[in-house]
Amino acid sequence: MDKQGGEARRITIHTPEDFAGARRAGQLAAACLDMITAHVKPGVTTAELDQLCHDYMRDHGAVPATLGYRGYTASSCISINHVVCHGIPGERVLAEGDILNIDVTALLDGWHGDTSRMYTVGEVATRARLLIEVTHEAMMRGIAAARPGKHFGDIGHAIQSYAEKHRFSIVRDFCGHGIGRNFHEPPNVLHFGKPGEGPRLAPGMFFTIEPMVNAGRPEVKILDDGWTAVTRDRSLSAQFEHMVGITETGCEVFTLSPAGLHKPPYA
């Protein structure tokens, strides 16, 4: 008990006036996603499309919070196919069959939004579709258990269950984290869990949900670039990211679609 009580005290309490800021950079961020949407296709390489996201949140007077933060280079994180998270753009080229998550965060007027979503490049295969389908609903199941009194347990319990009752795992090794001036702050936001277990959930906690999936066993891997983390077993991995704000009857989702582009397959 005092373990939780103790990061419960270190978990920021926002005021009303700071869910406007939240909500701002949380659409900008969406919107971002909304844009590349069009843009994920055969042939064209991630750097290009890193190029559009940073281009986009610049153009609408946001810095893409990932470029320099702890000597990243990019301004998103692409992750494709057996890549669990924090792969960077670069010259690999998309082909036929891939899935991806395009991962961007926007530092708009002192606040963060940060957001994620899944892609698929042409037609992929059935267990694939089924694993981005699990993993969107299993995010959405950890929001609706996100409301004051909850305990952070539940979020991550919502999740876990759903997921393994698909024999999908969920991956151990990352989590969500607070946000809000701060990129990264308490508390961690684990994805798997018992009902009941952590920290109470608040009014004024900003926080993200981004459960990463796999096909195949939760284990993972870091590459030598020092950030990309793929499945030890090489199965796919999908991720969803929202991120959201507790108020006093639920919570607000401060990065949905703009344009309804919740998850593939996109019109």
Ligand code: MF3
Given for the second form:
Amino acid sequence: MDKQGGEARRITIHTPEDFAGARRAGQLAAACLDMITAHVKPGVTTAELDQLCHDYMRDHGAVPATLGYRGYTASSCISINHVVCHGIPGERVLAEGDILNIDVTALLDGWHGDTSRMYTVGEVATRARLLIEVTHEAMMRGIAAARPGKHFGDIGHAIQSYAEKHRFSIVRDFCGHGIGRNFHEPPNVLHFGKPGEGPRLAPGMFFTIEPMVNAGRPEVKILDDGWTAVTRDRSLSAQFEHMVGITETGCEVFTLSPAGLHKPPYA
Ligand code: MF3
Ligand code: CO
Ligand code: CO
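To test you: the structure above is the form predicted alone. What is the structure of the form predicted in complex with the ligand?
The next block holds the full complex; its first chain is the one shown before.
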């Protein structure tokens, strides 16, 4: 096997026109998360938040890519407290002290835009606030490592070393992914690793960085609904997700918040 490995050859290299398509989809997904911010408050159900995301995407000419994806039937994933990811919106009512991730993927003119953020309901515990802060910074350090010549292992290492320095743990069972005309495509983007490992980054690659960080142990289990992933030790979990495209000099973050609502507190 050559130094690029088998995987690098299967990573799509996108054109400047493709960047324009991904940028529009990413900005729409990010604007949807901006829109939902004011609705995250005690008493609202996650199904109501999901409906708002659905209508926002539809009203802007997009389709929620999760609708009908592998049997999933909602327009968002909403993961509260010890839910790691893929929480299914429903009758759960948000309460003071909850922390939650809302993850949306817009499909606009053939391009996917995938992003998620943490939200807080009223006053939340100090440790929950720290977990959210560290998870966001871990993602941003991963993004800072995303430039030509670097390897995917450099991204994973940047994320893992920062989270573990704070004695939190990185979930191993889920990863970021290539994205573009397809929702999920090669490569798997691990949120842990060693410098220099994995495929080399090259201009035109599109992928997500979406670390899940647990306050306790890293192990997860999937509930009987087949989707909801929770921490085995029921510790809190946090996640942020951005979608990036590698440029000649670094990367473009397609999913930056148009309103500047990058992380809580948003008020
Ligand atoms: N948006 C998630 C991701 O970041 C995927 C959700 S798939 C679903 O990759 F089917 F659970 F919605
Ligand atoms: Co994703
Ligand atoms: Co997502």
